[in-house]
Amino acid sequence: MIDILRNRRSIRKYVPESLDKKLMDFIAEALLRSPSSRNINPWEFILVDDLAILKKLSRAKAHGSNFLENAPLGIVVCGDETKSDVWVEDCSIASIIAQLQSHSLGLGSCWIQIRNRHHNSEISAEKYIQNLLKIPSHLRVESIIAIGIPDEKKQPLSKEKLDYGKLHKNLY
């Protein structure tokens, strides 16, 4: 697992090449073993690998989302927030997930954050994708989780880089 994290980086460009099934299926798989409180399970996730619906997906935020338009998977993460009051910690776990499975199986993942954010001034990013997704409006999104087999190759941050200072042992 330490590897994993050492080596894992966002990554935001991607093959132009579609994922096999079976690697898909390993995601989908992990997201839903990813733990929740109390095993309430609030979250849904929407895999989306039609090409046409990632590039409006891509469009969900001004800043930070384009590079999803050449993903060949995107992951929409979202919460019953009608099943659970911590729906949010529990989504950010699966996206997480989502990433270090990507990782494991040999490709690259960034995560696009939705909730908060805005596609325009006058709708957020979120309701923009509950319209395009046909998403109910008690589920909310918290992240789009964007993956492919990485056309970028980043550098681990060293352990010296480390911020060591933000340990603590025992009291603050």
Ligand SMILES: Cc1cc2nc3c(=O)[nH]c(=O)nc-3n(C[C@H](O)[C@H](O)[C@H](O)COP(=O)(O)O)c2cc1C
Given for the second form:
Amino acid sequence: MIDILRNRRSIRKYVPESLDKKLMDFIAEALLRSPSSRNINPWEFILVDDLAILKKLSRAKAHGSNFLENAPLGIVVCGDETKSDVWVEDCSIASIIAQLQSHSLGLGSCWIQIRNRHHNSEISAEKYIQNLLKIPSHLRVESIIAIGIPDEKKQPLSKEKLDYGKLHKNLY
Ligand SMILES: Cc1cc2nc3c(=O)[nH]c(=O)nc-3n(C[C@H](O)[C@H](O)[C@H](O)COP(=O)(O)O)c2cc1C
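Having seen the form predicted on its own, please provide the structure of the form predicted together with the named molecule.
Let's see the whole complex now, leading with the same chain.
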């Protein structure tokens, strides 16, 4: 696990190839194995590999989502706010698990923040996606995880750059 954590970076450039079904199955299984508060599993995951839909999803925000246009897979992570008051935490954990599982399979991924972000001055990124994918409004959209075969190399963060000052012992 520490090797995965040491080497994972956000990857935003992907080889234009679809993903092997076996790899997709591993990621899907990992998502469904995520822990959730009170084991409610308030999430719904929309696995998007339709390139036309990915292109539309990549326009969800003015910045920070355009690279999804060139990804072979985007996982739209939604949480049912009527089922759990901590759907944000649950969906965040599922999102990072999808990223770590992808990395362990040799894939690259990047989180695209949707909750609390704007599409334009009139509608939220969340509403734009709910309209596009016909998602009911009680299913809140937390993130999209873009996944693909990496087409860029990034250096791992060196241990010296870690901010050990963020760690506190017993008292702050
Ligand atoms: C909650 C969260 C939201 C993020 N939102 C975006 C985003 O909308 N677009 C993007 O390109 N990257 C996004 N990222 C990726 C971060 O920019 C990235 O993780 C951070 O810069 C550290 O780089 P690294 O992942 O390569 O270590 C997000 C990451 C997190 C955890």
